[in-house]
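Presented below, as structure tokens, is a lone chain in the form predicted on its own.
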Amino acid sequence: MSLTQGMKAKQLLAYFQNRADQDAREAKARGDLVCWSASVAPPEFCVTMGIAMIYPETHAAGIGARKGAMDMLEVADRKGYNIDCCSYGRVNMGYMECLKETAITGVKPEVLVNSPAADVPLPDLVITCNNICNTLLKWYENLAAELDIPCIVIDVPFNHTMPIPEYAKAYIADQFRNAISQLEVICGRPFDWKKFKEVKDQTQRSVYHWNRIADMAQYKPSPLNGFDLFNYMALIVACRSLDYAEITFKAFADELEENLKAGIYAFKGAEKTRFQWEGIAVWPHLGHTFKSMKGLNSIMTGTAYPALWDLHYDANDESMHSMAEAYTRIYINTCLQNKVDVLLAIMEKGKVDGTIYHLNRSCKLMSFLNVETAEIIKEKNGLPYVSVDGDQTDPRVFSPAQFDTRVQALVEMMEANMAAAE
């Protein structure tokens, strides 16, 4: 009997999150390779080669959500990492320094002993991709230099025009093939193309059920609270090429569909307004942001951030052009017009009444063009918006009082619009 038989989706989420970390620890103990990977770098290659995967961005987000970011940020500060650098990167650098000290001395530093961080091993290689930001290149190059390990870089150019031209897909597919060649050298064995097809198929099944979950927000009232997407993101990032994600997402999507049929909704009849969240979650204050909006009877039914992992492609395409397109059409890797089009489509599908834009202190790209984007979208659909200051993992930047004041204003504007339309 399977250990997961009968588990609800939330139980599966916790089980498989822990299982993925355990897989990496066991791989390290066996002497197998462990890779630290950027969140939207293709995992398909490493999974095909049997390399255990850890995702520093997801790991840092987990530390932030568990209120442990400051300890790691202070370690990074002492090592000279500037506060203007990505806070995911700084949390990860702090954690890496603690693991290095443990490896050298055989004793865990107190800051690591007391940390709520999931226990993951040091990597034997890193792989990164610049389809969400160029900071990732320097971050992972630094990890490789500090640990004296290989660094595989997959270059994905910014899309200044849409649709994506064939030459761009061909260039990225060549980057994929180069990464495969590097892995063959690192692993000392040839790439298994038959297994690669199976891994791509698995990835597409995971993505399919991930999109089933996101689609539930279109119903009014909604059985899905969009903040749940933030919680389940750990598996679409870390396990999309494993059946861990497929099993969990299918269970959650099935549960939501059953709730919809039974008339069971996320806010149990208290839903009044619907909003879009644009940007990364404020992980150290995720509970506050959720509770504030729930207290105002406002539900998140639109967000583009989890949709970054809507990585659907043709798994049968041996040229890898379809896969290349999936990894380059990330909306923050595209021109302003496409970003506007993506957000407008999400707002329409989610039947939202307004937008919260997270102006992220240390993630410049997720905040880049937000002012222009917000004004263009308001001009097109007339819906109100507010901007809130914060950061994905540095808790010092976010002000709960400021957040509450601004979202109260948004809710008032949304309610006024709804009253005027009646």
The other form holds:
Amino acid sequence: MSLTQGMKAKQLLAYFQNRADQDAREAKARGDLVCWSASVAPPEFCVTMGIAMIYPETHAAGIGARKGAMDMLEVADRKGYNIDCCSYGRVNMGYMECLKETAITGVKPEVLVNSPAADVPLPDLVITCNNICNTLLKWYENLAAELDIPCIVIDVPFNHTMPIPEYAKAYIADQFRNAISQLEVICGRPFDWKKFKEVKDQTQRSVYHWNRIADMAQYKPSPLNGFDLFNYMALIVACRSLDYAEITFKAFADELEENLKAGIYAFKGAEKTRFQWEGIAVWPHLGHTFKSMKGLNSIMTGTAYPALWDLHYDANDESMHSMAEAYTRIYINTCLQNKVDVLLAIMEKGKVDGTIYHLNRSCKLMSFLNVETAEIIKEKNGLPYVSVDGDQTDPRVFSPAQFDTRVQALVEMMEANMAAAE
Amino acid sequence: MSKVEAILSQLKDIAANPKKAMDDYKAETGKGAVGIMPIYAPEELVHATGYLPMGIWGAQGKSISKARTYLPAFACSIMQQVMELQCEGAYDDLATVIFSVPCDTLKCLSQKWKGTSPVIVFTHPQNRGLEAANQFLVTEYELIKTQLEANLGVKITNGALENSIVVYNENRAVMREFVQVAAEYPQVIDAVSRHAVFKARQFMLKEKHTALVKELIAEVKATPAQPWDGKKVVVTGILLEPNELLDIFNEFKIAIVDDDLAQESRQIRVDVLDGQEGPLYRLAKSWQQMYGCSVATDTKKGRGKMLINKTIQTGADAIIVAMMKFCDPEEWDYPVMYREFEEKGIKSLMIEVDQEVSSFEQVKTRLQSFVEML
Ligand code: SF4
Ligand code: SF4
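How about the form predicted in complex with the partner chain, since we already have the form predicted on its own?
Full assembly next; the chain just shown is listed first.
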């Protein structure tokens, strides 16, 4: 604890991100289990069992942000992965192949030696959940097959009607119980239900403080720069069942609250317009997207993507239906109507003036309904929008020039609307 | 015209003119048709209403224009065609459309139907080993049943449904036999004919289809099989169309001795088992039994091994992977399968299936050099 005392939120973020990877490396060295997990799969079961967790999507995003994606994409390409497969998945399969080669030959391949990738160990098991896409089923099938390790699947059926029906929750809760039995077999010891309760409580505290941060975007001017949510996301993904996330988010939310009281805002008085970002960040060009918008005095105060991890549930519910609901209600796992409702609420809360839709080459689920979503929302609240091409880790898809032209147009529309309203 | 030719030509006509098949059915029975989106739906429920289940598998060579507004260029080729046809109103005569959502593309497509027919969406459970998955699917099927009854104004009785299950099981069994016969008699059942027999199945009542295919099998088997001096392949993928592409197989004497196409053999792979449970439960259970398909989750990844077994059993020379353009579930399966083929020394070739193209010169060259290498 003393190590982190007095650290600012930003320092805590960096510290705990490294620490999580370090935990996994140490676990591996001790001969303990390491699990690779889909980003919104429930970690509660593995963490209860003391298994160290690594999140390939976050890991791949990190590689992308540090401009190391191309090397890993090329390894995946040589293994037969089509450019059409999600680039998180391809970066991760490339990385996994490098680790596998190292394990077999004892020699690190050149691309790995030169990679800016955080050093994480191979998994002993994987856990996946399709609440953000079915791609994560295919990707984890491949990890399990190529490494010959167990794969725990939490299938949350697409909610084509809302509200989420009881029979879906019952099916998911049954899979939770099944995952627990799988883990008992894998670990060779019984599940610790008392610890499980503590882990659920911990997760809820992390989620609580995560939501406190996002809530700060409702103020006008905003003390929160929405892009910070993208930076802090790493911990809500990778450490929400540990106190790492709670400590960091609490510190950040407290800082923001103090700033608000002191009248310190993210854009220091330069906030002219506010926008919603819909979709995943363009990690390799995160700086460009942020700076362009900042240059136009436009601040992001709404985004549904980090809100995927608003996984609040009743930790005392022994049926686990509440937890099942939390993991299946993710807005992209629901019908178009609900998706629209979720975005409308975010826009209203963040008092946004318009939306940037990221048409993500990697992500079919987060792209193929953009046109309909945008049209319905425009009809409801009249706010302008633009669509920009990108990809969350394959750096080749995003075009800075296209981005700048489109967002310039958006900002002009937003400013014109404001002028008209005055 | 021989009997065999007559039956094949009848099936080819139906395969080529689904609209006519539907109109004829309407004229004959006074009932309409229900669209079945790929890949799997409990068609037996539709059959039990007396409506004609019609498969929706895109079109060939349609250039994409209206669909561009609604789908980016990286959506799979078949759904681009389906979207284009929706925009043109091509499916508006369907009394209803049933949508399963086993891939990310279909989840989205199920929420943006541009036609006028009412859409029924349901989700397959993917943790298929669990009994809870069967229970979940039974409830989804109950909802399909209720919506079908409401949309069509027909009651689906257990008796009618049990009868439909028998009809479908028989059709699947006969089609599995047909696959073997086609492998033994490639001179009689060439690639184009083989496909037509499968495709016509999508636009006919299955009992009628069964009767025709039975007759066809009997006629073909009446003469002894001749030795085949060409090559033999197993094909896998979503679908292998159009006839111009299959003509190339014929030209280079490539016999399709077995397939794992979503449009063909995956539809007939598993039956609905007999048992004490109710029909909806048994229908649900058949999804649990499904294997070797890119949209039926399998953490053991058995598809490559299944294809290798098919290749060995049929004595095939190679596997041809017909890759639907931009189909990510299939693309994710490929690297693992490919590695397994290589490890077993089984030759394979991947060709791209793009429903928008109408020129096949490139595929032709590739198939030709592949055959020469075998
Ligand atoms: S980017 Fe999209 S396809 Fe890829 S893992 Fe995330 S949700 Fe799935
Ligand atoms: S992506 Fe593949 S499985 Fe999905 S609809 Fe397209 S062809 Fe079918």
